[in-house]
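Shown next as structure tokens: one chain only, the form predicted alone.
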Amino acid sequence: MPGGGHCPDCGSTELVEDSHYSQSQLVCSDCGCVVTEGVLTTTFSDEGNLREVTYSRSTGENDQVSRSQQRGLRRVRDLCRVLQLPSTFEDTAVAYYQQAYRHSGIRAARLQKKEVLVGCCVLITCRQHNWPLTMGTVCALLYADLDVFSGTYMQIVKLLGLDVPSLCLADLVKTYCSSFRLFQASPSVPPKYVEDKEKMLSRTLQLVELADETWLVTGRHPLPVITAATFLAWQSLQPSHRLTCSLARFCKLANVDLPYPASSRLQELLSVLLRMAERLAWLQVLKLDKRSVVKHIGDLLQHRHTLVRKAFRDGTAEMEAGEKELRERCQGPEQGKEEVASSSLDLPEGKRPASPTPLLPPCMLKPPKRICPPPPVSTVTGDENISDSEIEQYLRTPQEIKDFEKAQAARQAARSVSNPP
């Protein structure tokens, strides 16, 4: 046989390739011994050499898919099954969640974080399409945490490089809002309380951009602001009917979570209608509260941007401005003295105005108390080691000595004087 190629037993090179059941063998021609019975090889060369290849070089088992990684591939695909997305977006996450998959880090991990990386494949490929989807509502329909797919999310995204645009307000607000059973009468929701769809998913997004606008958004979780804006766009499009109605009974009839900081976020959108409201004309002369003012909220928006403005941002210039004209006047007459007096709102005497709330975070107007560590306690001993930089200050001169000793000797002294024999 070409190849050089032995018998073991009488070492013969007459070896003739003989298919026994459709397995392919060597066998001595001379002998009839069986060579190379059952060896699984890739090339004819590799038979002719007698050179026995393992299982994974001839069928490719490294390439196998393991079973772990066919249920992970078929619940992206009845992911992206429920939430109805395009096939381009099933074969995108797929392909992210094959790339994962290949790092040993993603492969040694727990069955908890392989269940949540095939949520965060879907949520990247549908960021990526700019295509509507919270990372709630993966971990709502996956049973998963909420910190741990946080944590392996933003991991994915850093081990396979990928840009992930932040997701459009306006199309969360849409997305979020369409959610709410608040559009149809059903036994559960009373006439009164049931909304026209798009009135309150305009006055929704303009109560958040109001919220953006005014730094309440910014660096905070979307939804629990989102809520606040959509609770109150249903209290000021019919305002007699809904006023009495809290933010637990309205997340209740809407069939929704309320987030724990959407309270906050109520009375942060409330503050900031009631300094708008102080602004407009026409409210001025109402004394309005934070209960009141959700009737007016269509008017406030309407012009939301001049009385953001006055508001906040030329707030402390006409201030600033209203002290420098009344420390001018101060230095006229007694009369401009009184007159100023008079005109300064009946504050009483040494008395300012308060300044307006500057246009800030809510992080910086009301930061958090820092816990200011204790001062390490030091005990000395006086076995502590002497410094070589240090050892100087410990040695006396000799002039030093001499003033040392007679110390001593008027020390000794003046005790012998004040006790005496």
Contents of the next structure:
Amino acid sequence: MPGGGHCPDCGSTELVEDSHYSQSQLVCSDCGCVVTEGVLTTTFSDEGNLREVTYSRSTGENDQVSRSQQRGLRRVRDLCRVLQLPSTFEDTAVAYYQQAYRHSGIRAARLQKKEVLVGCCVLITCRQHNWPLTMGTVCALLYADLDVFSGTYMQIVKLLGLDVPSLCLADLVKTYCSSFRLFQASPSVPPKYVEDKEKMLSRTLQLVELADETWLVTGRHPLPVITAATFLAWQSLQPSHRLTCSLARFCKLANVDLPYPASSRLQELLSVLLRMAERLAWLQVLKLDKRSVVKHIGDLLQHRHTLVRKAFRDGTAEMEAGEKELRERCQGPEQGKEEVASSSLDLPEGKRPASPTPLLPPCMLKPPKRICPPPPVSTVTGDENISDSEIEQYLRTPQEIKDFEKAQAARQAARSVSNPP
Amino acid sequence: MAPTVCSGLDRVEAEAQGRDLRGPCPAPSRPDPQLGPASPFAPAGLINGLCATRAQSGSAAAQLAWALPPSRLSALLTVGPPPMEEEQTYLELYLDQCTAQDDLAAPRSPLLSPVVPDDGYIPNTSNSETVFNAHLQEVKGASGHFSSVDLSFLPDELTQESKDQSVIKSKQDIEENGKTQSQQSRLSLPREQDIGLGLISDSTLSKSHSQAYPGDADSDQPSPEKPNSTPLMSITPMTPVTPVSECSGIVPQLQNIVSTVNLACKLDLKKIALHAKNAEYNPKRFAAVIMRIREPRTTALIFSSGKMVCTGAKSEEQSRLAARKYARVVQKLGFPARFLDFKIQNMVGSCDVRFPIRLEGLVLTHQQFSSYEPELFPGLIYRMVKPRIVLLIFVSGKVVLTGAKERSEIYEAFENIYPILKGFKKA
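Write the structure block of the form predicted together with its partner chain for the protein whose form predicted alone appears above.
Below, the chain from earlier opens the complete complex, with every other chain and molecule after it.
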């Protein structure tokens, strides 16, 4: 405890600032003796027990700030401390909160929104310093709904006119991977499952880059992709022992939540790797499937740039160009179009794989769910005559009205009977 | 003479306005078996703007025609309503078909119908070109039919004129993509005026050409000696003067129109819900009657103050018709409903650019307009300043445009965004 006072009764230094109603008192927490009472007039002995006054209390700046804003600012600081952010982040986030509070719409908002606003300010600060904090994490910490959070976030970015950079994927990979509890043996983690952090990080990064290049990341939540990539990286480092482990079990072992889309991201990533494997000479003979390709991820990643270029055509370029090139290749020896290392990677003509698939996001590769029919020609002018019969079809006849009223009354009666007062 | 030309053409054009279908109307239901699908190189762009009005403004055209000295302009106008007693002269036949072709062309305003992708562009033009050539032979042979007006030059002139016109038109097509047909015609007017002026001021026809199109790169045409299809054939369908990349060739489709109207009388919502079959009213949930009609398929929110919101229509006219139908229903229920202050509040359109888009890149370069949060929404929200439209851009290349009060705002916004998106085409 600050100050440096002793209780005159028991001599303990455990003096607590407590207030009795509106009077501030200094009380010994051991014996309950009131050391000082009020600070208007002090005796010499009292002065020895005086506490130092914090800057914020002495300047009176908090008098101009409303209680709810003070509460909000305290929440901002608490959140920053919980997330173990550097101290500069705290000041920036507090500044954003104060700035937001100047707008009447925020001042009049509900407490729930003000609470969420705390998270928004911290998130914006982290984004601007490239600190990888996801919205899911913030919402979990605040016990907030993502919908409410998204609404407030979009509103505050627009209101304050802020320029918020995108989430930095590489940093997020590092942070997220480090949270996997697989780097040390423990009762839940068998020794064969323990992995070196650096190796796993680098391989995960390469897989995430590959996913980004092949349109698996754009438009999607980043975290499930990273989960799938981490899983594949981990599996591929010791496939013999780890192929039997499923994604769900992996996440449970690592003490990380499994995001729902991660399994479909995993399948997409595996299909990309399989298409790349078709272009690798010594893998074409093996007839790989989604399980066996994991063993060769190391090789595939080593040559990933070349393989992506060869395995995929730019989706927008005409397919004829790709087919023409394939025909040319079939005719003569390998052209110089390929990279240095790739000539050895190509098989003889007889075993050439199918023509390259277009490099498109998965949503464009799937066939459309329903064919939109072309809109019919409409020669409506807006001023046509409206026939009476057309309007009559929407009106009830008197008999129908009577029936309807009877039915409604019966339903009301039935309801009141079933819910006795 | 010049003022007469201008005013007459304006009048004719004004009459055409009411009839003109806006920009990207799909192909009309009247397929002409003889002609291929519409072509931006509709023969004799001069005829293009005028023939469309033939049906309605015959008298105006005739008046205009006789006011001018025998020039090609007047000649073409006179053949509108046949001044002669011959019913179907070859030229008449040809011009009839030109009109039909222009009718096909007009709604599409140099573009294809929205559902036809760019690959349909080439076959269309070549198709109509051959058709045009066939007719040209006929026209050439029958030039002697018209005695009162000297039309012997017509086939050759037509070739030359059409070539220049089509080149000009193609420039227009590419530059003013997506604008309404009326605007298109208005733009072609100055050219026609030039022609008129050029022709009037100079008796020789070859000179008039070079005067009419001073700025045209192709103005130094050889004298139109070749009556045949060669000059036309030399215009390969796909060599427009401006590069194709400047026009997108894609037209956004309107998906939803929201409009409001004031019925100007207090309404008893309970009575409406009781007497109308297509109404639902749940005062605990929402303080308005939700009414639906089948044609046009729309939904209306009718409030007790007499205000009404109509949603779900696919065009402005449909929205207005639907609002009128709802007002009529309310009228028939015994309320003194009127139809005041009909206003379109919002228009939503969508289209597909057909290539994937790197949203991360787009948000980096257009930070001040874009908002891309993949954790919240898979699309990028682009707030365009001029026109004030919000676009939702997705990785698949689909674009949704909303916030427009006018159809032209949507088209303009798409034309603004298309070159930006093309920049992010490559992986």
